[in-house]
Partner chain sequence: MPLLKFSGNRLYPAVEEAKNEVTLDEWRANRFAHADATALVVPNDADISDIGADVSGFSAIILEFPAFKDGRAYSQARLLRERFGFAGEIRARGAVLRDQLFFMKRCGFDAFEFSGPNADAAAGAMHEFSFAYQGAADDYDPVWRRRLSRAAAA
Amino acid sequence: MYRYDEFDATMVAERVRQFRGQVERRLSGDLSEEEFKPLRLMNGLYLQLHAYMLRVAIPYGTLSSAQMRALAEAARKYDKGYAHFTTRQNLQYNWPALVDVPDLLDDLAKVEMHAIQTSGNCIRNVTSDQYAGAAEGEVEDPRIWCEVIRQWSTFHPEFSFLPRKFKIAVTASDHDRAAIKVHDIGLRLHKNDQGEAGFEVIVGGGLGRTPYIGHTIREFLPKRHLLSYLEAILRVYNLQGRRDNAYKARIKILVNATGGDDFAGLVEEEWSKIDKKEIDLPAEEIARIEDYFAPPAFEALSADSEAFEQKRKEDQAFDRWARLNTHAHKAPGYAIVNISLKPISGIPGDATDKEMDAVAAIAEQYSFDEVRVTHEQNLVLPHVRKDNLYTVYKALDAAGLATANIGLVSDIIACPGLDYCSLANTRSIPIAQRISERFADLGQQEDIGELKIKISGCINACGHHHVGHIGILGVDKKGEEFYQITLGGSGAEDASIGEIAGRGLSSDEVVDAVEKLVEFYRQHRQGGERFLDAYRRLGADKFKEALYAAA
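Any chance you could show this chain by itself in the form predicted on its own?
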């Protein structure tokens, strides 16, 4: 994984020093909250319903064990003993005291972490496939290019005050685990007919008030020209994006108002004016960054593990966990381990300091000292020997982290909602907890199969409800909490925006509504069909009828 050089270290240390002075001025009264606001947001510090919230960047979702331990220690020292992993592969502390935030950032800087550009109208944390560098079928490790983008975009003077926040995701697999089609820019590494690697460039996706699937504006962009082409896109957006209305300021509005083909033309025209040698990295610089992402020293192992298979026969719970929470690795004899942060009745994405310490210890011993954060609010150990899977499982189980539900009905994405967020209309967390309790039986969950439920407490869609197989959106009706159901969404390579099912449901009705939809699917599915497959085959009307028939 990438290690800070002297420029990174100096930049982060200087930013913490500056922010310490700004906090002191705020606490002394020399700065009003209104004057302090743009300064704190540039350092990832929000003012939520009850307290400040600090959002820490985890570039492309990659952590070392030392970094995970530092996050755990910060939760103990500056918060209430836990933290929240987000859909941007970031981490949030919900209760830090303002006076402590500079010290918290100082502690994180010691392990090469910061909160820069986790807020504001700038290029935010670049996200990627949580299996990057480990999964079968990758063109190459996409995190190399995420790091290139991070270095290019951090404090970029031309793009520090864009019309609105800007999000980029990169993948190198045909199976999209990074939701690239619902980002401002999505990049898919693939090979052309000549066998050369390059990017499909997708622009104008996004969720929130007006959800859109992005437009492919270039089928193939040579890798060496990535930065100059991104610069052209950002320049067009910076010049033509709306600044008169925050709700219409995202690039998705510009792209869809202009039309995908016409927007592509504007980008190509702007790109033709750019001196690419001034922006694109020389080959030796790309190679320097690429060296940081060299694969671990995998042992030469057999693809099969007798010890692993024997333990599966002996331990039914382990067998289920292995089926649901592990994924094929590109190296023979290894597996990718998914760690669910969605225990039954738990808060999606939350992890205690002890849980983070446990994951750090396991990663250090069994996963080449590496942890990943997923945009679905779970964790990953990317490189585990199959021979060690049972030991890892037992260690996770002892830490309360062995729930076998990845991709199932209780593996719910949920924003913090009205329990924390000043923008929310409704609570998300209690709805997620009640749904997981309703489907607590893991055998039933496995029978239902893949089902992605995503919950947002308001139209800003931090819970990605638009791309849930079942999406749940909190809406306010005369001071009461109601929930709107959407159906048929997907954030994967078959991306689609969910359709609104009908009238809003009360808090008391929404869990029953989910159960009705699941039961209708189970009664009418055909062999091997996921919920999403059945919905697309049968059509929206049949599911809507099942949902509201007895209402």
Contents of the next structure:
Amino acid sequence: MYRYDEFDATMVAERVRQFRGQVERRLSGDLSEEEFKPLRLMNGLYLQLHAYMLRVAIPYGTLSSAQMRALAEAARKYDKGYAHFTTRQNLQYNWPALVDVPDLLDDLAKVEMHAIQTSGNCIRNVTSDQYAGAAEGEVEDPRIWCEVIRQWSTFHPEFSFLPRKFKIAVTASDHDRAAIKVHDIGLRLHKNDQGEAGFEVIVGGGLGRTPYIGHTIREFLPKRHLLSYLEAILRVYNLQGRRDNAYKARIKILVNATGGDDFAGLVEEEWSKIDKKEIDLPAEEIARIEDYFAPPAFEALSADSEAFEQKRKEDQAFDRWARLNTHAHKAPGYAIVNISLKPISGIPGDATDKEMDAVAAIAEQYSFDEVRVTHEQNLVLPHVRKDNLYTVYKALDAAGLATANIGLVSDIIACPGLDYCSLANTRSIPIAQRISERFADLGQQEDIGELKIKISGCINACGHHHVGHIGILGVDKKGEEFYQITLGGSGAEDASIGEIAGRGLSSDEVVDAVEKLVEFYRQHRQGGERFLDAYRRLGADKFKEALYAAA
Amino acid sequence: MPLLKFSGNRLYPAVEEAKNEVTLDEWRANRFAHADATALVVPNDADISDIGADVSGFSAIILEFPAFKDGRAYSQARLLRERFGFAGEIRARGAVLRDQLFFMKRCGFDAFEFSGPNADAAAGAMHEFSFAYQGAADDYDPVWRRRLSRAAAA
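Follow the form predicted on its own with the form predicted together with the partner chain, if you could.
Then the entire complex follows, led off by the chain already shown.
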């Protein structure tokens, strides 16, 4: 894991001091709420329906046990004993008092954490693959480049007042677990024919009101030029992105209005004029950052663990959990463990202080002190010995964290919705809860197989409904909550935007509708095909018919 | 509107100098008629690549922030300083508030028509950060370069 040196530590400490001054000016009345707003929004502090909400950055979703404990402690000390993991691998506190926020940030700074650029029209916290450094088939650890981008983008003087917010995701695997095609910039590290590593640069993807799959503007960018190339993209966007209409201000609108190829031309022209040696990091600095992401000291183990196989035979529930919640690791004898934050009837992504402490303790003992946050609002223990899986499972189960539903129908992404958010039209959380209750039987869920349901409480699409296999969008219809179903979306390497199925459904109808779709799929699936595969094979009309015919 | 200037690593209130201003449109229409202009006012949608090479005769370029959120002039200032080597004054006009001064300075602005409250206290904004991660138009050495020199000295 990256560790701060005195430069990094000083930057964060100075930022907290600066923000403390801004809060003092607000509390003394020197600043009006209107004047304070842009300042707090530079530091992740939103005013929600009922209270302030503070968003804390978890750079590329990686946490140490000490950091997880500090997050738990802050939840106890400054909030109501819980926090919420977001689709951008961040964490949100829903109830901090304004006067406490500088102290909370001081506490987090002690464990190298902050809320810098978690809001505002700037380059946001960079996200990545939650299996980085653990999964097989990676070119290298993508977090090296996430950290390079984190430093370059922090307090970037030219790009802190962009037309709109700006999100970058990085992966180094063919399996896209970071949704890179629906980001402002998606970076895929891969190797060219000469065996050199470089980035495919994808620009202009996004969700929100106007969903787009990104354009590849460069197939291969040598790694060392990443920052100068990003600077060229951001400069073109800063100068030419629309500012007359907030809904048309994201880079996706500029890219699609200009045309992908022409936009690529603008970037290449700007890049050709940039003095690269002033921006691109020298090899020594890249190597310094790289060292922090060296693999932990894995023991030389055989690929199979007898103890593990034996326990699977003895304990059915463990066997199911191992099947669904673990993933192959690159090191023999190790596994990647997913921790579902989607218990049946639970609030997707929420975790209590006790749960966070439990995860911290387990990670410290069994996963080289590391935890990851996923964009699907779950947690990951990246490096667990197979011999220890049963012990880890038991410890998770004791903490209520062993729901075996990763990738299944109850592993739902949901935005905070009208329960918290001032932009929402409808509630999202209760819909997610009711769907998970309807499909509570884990055996049945496993039989249904991979099915990604994503729920947004308004058109801003924070719940990623456009890329849900089944997407649910809340709309306000004359003061009543209605839900529109979209079908066939995907945020993975086979990215696509879901299609609207038909008329909106009432809150009472929506869970039945999901069940109808699932039933139709079960009757018509072939072999091992997923819901999404069946949808793509059979076509939208068949599913729409199943959804509305008997209604 | 107090005028603040940044020089010698400090921000200080400056006496308002009378500039003979000309807008970019006026100047383009007839350069000879504006031969005595000392300051060029450039709107924030103007392409600096078109004019950067021709403006060295002005003692000041005035760039505009119609709203604090509209950050186009940050890019314009960097291009003027870094790509076209403009050495005169670059002045910020419009929504010029305390908490943007540091970013403006880093992009090459050295004069500010300050529009916020408490101009006297604004100088502190220039010194809230000891380091910068990235190079820009000012003389901050980016952190990576400091790390290199520290490693070389060790």
